[in-house]
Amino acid sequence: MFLQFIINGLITGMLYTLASLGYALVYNTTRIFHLALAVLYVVAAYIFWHVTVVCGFPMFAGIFASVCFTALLSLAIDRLVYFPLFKLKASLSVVLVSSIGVFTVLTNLVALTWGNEFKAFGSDISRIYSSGNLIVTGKQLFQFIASLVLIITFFLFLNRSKTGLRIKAVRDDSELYQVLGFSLTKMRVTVFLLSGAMISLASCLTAWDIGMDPYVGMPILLNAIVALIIGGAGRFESCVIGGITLGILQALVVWQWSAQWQEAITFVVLIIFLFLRPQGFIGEKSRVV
């Protein structure tokens, strides 16, 4: 049974390592507190839904049409209400503030849209594979292979390509980065996209096995920041570290207690790392002058 559990949490916390990757590419490189992230989980779990129960396409258009709209999303959140605020100058606490807002706006726009009800992607029972007392949905291998090899070929982009490394030199230092006449805006561009893409294939993997409703985006992404800060604030690597630790602590309160402890669980561990280890696993102690 302690086996079984250890597993369910390792596909969470690979779940919440990507809905992290996303929250972390917009905060590392921006140190935006990108509140908004939340809905757009929930926008693209519906846009999946919509466009594979509703209209009756195959899962992976679903899924194509969820990462197009919400990328775009994101990139027009970043056009039309960070960026502003970033020519003026706006402080960090006024960004955060428009962000909630943005929030709650488009948090309610899904509920009229598509209603306040659960939505789920049918009840076909999934194909199980177990091994002695240990059991494995199909649902539950599909997403941890599809995790891995997203979470893969992001460090590869990352670690690889010119743009993954020029998103790191923006991450260590955004005024070097302009000074050796790189443009930060079409930086922005970039980031944003790539989180609205991180963040939807989370929600997608997620909402096809347990389903959605409009209000499920902020546990979400309230589970992606502890990961980014117990994992190590400013280092991507962290956001692996992070969630699988998450994913796994919750999963043990549920055999231990009860899933009602999750939360609770969540909070504690970041309060404990907030106390004796503020910089997260890898993380590195920074001086402020």
Contents of the next structure:
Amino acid sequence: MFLQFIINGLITGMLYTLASLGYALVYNTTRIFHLALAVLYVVAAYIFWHVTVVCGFPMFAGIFASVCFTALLSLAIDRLVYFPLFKLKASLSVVLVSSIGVFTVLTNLVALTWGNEFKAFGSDISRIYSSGNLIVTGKQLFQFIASLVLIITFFLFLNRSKTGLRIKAVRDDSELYQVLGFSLTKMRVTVFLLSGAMISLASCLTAWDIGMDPYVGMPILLNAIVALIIGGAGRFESCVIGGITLGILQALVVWQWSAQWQEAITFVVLIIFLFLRPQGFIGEKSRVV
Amino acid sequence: MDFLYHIIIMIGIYTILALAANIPVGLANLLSLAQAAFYGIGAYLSAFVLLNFNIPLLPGLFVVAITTGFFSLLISLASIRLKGDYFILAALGFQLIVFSVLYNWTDVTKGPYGISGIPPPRLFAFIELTANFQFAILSVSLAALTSFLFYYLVKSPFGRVLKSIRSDELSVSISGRNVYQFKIIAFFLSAGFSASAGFLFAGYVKYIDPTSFTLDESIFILSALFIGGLGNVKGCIVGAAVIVILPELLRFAGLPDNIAANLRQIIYGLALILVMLYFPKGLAGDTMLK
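What about the form predicted together with its partner chain, after the form predicted alone?
Everything in the complex follows now, all chains and molecules, and the chain you saw is the first one.
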């Protein structure tokens, strides 16, 4: 049984990693406490659902539509809300509060458009692969492979491509980046598009298995943020370490106690990390102001 | 008439909650997302006190406020140890942990079923507050009392130190003030005020369950504060009045309930964005979020 929970935790953890990368792209480069990402997660799932279930397109068309739409919406949020505030030299708290505003508006628009009730993708019993006591559903296997490919692609992109290196440069020192003659405004476009795409992929992969309602985004986003913090804010590798740790930890909580305490334990872990090891597993020790 | 009393009671409760949030947020610029947690702890403690002890209103209220105040130590500790978004995250974590405990610790809190049949509080051991009219008076008096306390707090040396923590924490501690102590007292007061709103709520509604004290409620309280404006009493009253009356107006406009609920949220969300972008002082505030 133990191994079964580890496997389930690992797969959940990889999905957290994807969401966490979406958050880290914005947070590491702009320091925006991007709570509106939670609603992008929800929007992505609904677009996917609408295109595949209501309009009857194949699954990959649904994911493609969802990724494009979410990326553009993410960019629109930056252009309409965050960027004007950035121009006004608003503080992080102000941006956070406006982000909460965006979250509230869009969540309720989703609820008005698609209804408050739970939605799922068909009721087909997917194939089950088992070996001994271990059981993995076909959807889980797909989630595992897809997120593994996505994570590897992301890191290849980040470490090999020119854009990826620029993202890391902005993360290290955005002022120096501008001094060297690059445009931070253009970089924001890239970062927000990528962030939206990433959260959309995380969302589609998850919703396809367990369905969604308009309020699923915030718990996932909070897990993603906790993953980034316990991994070490400021880096991208920390999303992988933090996400998988968190996924497995939560699975073990379910194994030992019960699912209802998952959330509380997650945040207790967060608070322990914030107090005792704010730099996370692999972050650099720095004074946070 | 009962409808009018209901509106007055709710405005009173939200005025108190907004004032409570105003102490850390408006004066010391500590964006606390845990206000609904204090409100919830206060409401549950009040239910416990009212159900189990036959003590009059004021001592009961006092006990609840002080006990809730001690829970705030966790948040003030975080505000001392952590800066900027790390503090916000810790407060958010506290809010979610409190909700999770209220929801899942069924032996004590009865979890999602909530606590029902809370007896009405008694004034001076013999007058039972049962009528909505009496509650409206209680609510207005408590809100007025909180407003006076807040008004004097802002003008007092204590309030001035809090405001200077907001502009420059380092120089406050260089001038020999114990910043930690001020933060601890600020959150203690904030939690105590929120708890008294929780007392009113538990005594008035007579039934509480954890869903009244979610992260959304924290955001809702902060919306009242930001829409009204930071730093003074006026802003809190205006903000509370707006967020309580607005849904009623939507109901009068004849919208079906399920649409009205979402529409109301959309209006609050838009208001938050617009306030942050164009009216940083809200409708009647003195200062803005820094």
